[in-house]
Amino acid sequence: MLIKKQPDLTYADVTPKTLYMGRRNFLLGLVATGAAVEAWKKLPRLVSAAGTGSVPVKLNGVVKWPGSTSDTQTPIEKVTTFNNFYEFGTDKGDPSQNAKNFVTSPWTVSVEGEVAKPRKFTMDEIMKIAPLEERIYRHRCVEAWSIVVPWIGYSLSTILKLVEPTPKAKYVAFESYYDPKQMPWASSAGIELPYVEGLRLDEAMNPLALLCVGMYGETLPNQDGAPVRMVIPWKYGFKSIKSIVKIRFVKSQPPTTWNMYAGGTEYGFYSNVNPSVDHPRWSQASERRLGPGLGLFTRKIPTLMFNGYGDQVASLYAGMDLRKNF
């Protein structure tokens, strides 16, 4: 299996180039008047040069979400160079190198299926549907490492309500963008593509489920799921699908990429963070936190049920056997 256990990694396991992902200041080379600069700053959208991929730009007017964790944030240089994005390679350092020229503009997200008002949303529309919030979430990978990230976006339910789901809608299915020409590394990913994920409707409507368009004050870097992704903080990270192009309301539980892998023997549909349910090849009782300092990981800490978000989500699973429905 291509997912690797990562408890003893060092920086030698990450692409040995500069820690930074090459975040270019969007003002570089901009020779314009002060008024033009201010107008540019106010654009909460992706800036893309044709054929050269998108460059993260500052997002203005972002409000602080009061429910953010007080845990120490993981430095951006680690979050942007230690990634799982198999379409751009299976090693942690691959996506930051291979996704540099990923073209993410123009971009639309189709929301369809069991809804009264199916619709395609452009990124400009997505950016303006609701006020953008900075939510600092814990993010737990199934590989037993974790990060703390200031994501930017708004509750997924905001956009889902706009298409008016019908009573037949019981689940929400997601699909990532896939283009073999832009993602030639995907041929050796070992998983079926395009990447697909899913949630039960009540999970998707939970306020914590974040439709994410940025992080660290800027739009998303390519390797972290530009231009729009999900962040579901109480589930393992692979549920937080990247580079979304389709959201579909369906009647039955949809297939998901890692649940289909190996006949579903390693990953269940729910994939809630649960320290008492081990992965077949390693314990989930603890995790290694990526953090500041010279080393990749700062410390080993106990894993929390629902990643510490039980107060907000435990009621979704009342009466369920979370060992059986893992």
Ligand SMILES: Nc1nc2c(c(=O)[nH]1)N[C@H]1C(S)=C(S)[C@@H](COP(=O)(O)O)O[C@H]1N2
Given for the second form:
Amino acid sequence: MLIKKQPDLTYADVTPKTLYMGRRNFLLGLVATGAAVEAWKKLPRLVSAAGTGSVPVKLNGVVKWPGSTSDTQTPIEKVTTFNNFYEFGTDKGDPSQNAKNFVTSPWTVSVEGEVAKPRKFTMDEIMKIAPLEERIYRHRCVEAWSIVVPWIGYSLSTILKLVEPTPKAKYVAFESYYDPKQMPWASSAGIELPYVEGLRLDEAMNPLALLCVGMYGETLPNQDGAPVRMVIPWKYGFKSIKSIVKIRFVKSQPPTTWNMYAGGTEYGFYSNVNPSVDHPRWSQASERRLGPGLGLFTRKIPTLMFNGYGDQVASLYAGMDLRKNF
Ligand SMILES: Nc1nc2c(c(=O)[nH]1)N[C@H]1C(S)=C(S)[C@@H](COP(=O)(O)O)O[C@H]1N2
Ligand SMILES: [Mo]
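Any chance you could show the form predicted in complex with the named molecule after that form predicted alone?
Every chain and every other molecule in the complex is listed next, the one we just looked at coming first.
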């Protein structure tokens, strides 16, 4: 493990190398050294150095979704420089630096498997299938930090219905783009790639599950999962898979990247936000919110069951033991 004296700390140094530090040790380190503030002071430099590749463009005609949270939004500067996107490096500052030249056009998403009408959607088609909505959601990472983001997109169910799932379809499997040439950092990420995720069909059809093409009024920055990603606000952040190329309807529960990690002992398939079920290596009872202000984090707040979206999703899990199905 790399240990530096405080004055030498850089932004990258205070971000988690989960594979040799562990997510919990990262958080403890951040609190213990006060390095978060130091890191944040350096951020403006990182931001101005970014942006030589494809740049987000303004999205017009976006309608305001009525269910948005009134929680204070996290500033765009923090959401776009504090990322988890292991294909582009495992430090929080890596994706904003390393994904600058990520080629996201042309792009297609193949929707296939147990469906009557499999189809490849171009990004142009995806942008026009339904009116784009701005939905301000809380996003709670399993590492116990959280952000509040005005995402743009529409319910995943809209596109799923178009391909007409057969009665055999019980789960939906997602796959991220993976190109070792564009993502040389991926080989040391310590997870299996391409990144894969999955939902039960009824979870995928829940209106809250967002197919996301933008944020803060613009198309997605590369580091946040351009050109199209999922946002599933009642589940831990890693379920919200980025840069999707394939959506496949399947008969049985699909493998997922973080569930495969550590033999499924650390990250469950469901991974619903749940303050009463701790991660084996840390508590999930509270979280650090990234908000406005000089420091990286504004305050520590209690974590809510289903991240506060229980009214809309709790019924999906009626009768299930959420400790067993964590
Ligand atoms: N393909 C891919 N998707 C991913 C990840 C990743 O490493 N690769 N990280 C996940 C995790 S752990 C989180 S918290 C969110 C972070 O999204 P953000 O960087 O836009 O905040 O993306 C998720 N989607
Ligand atoms: Mo996460």
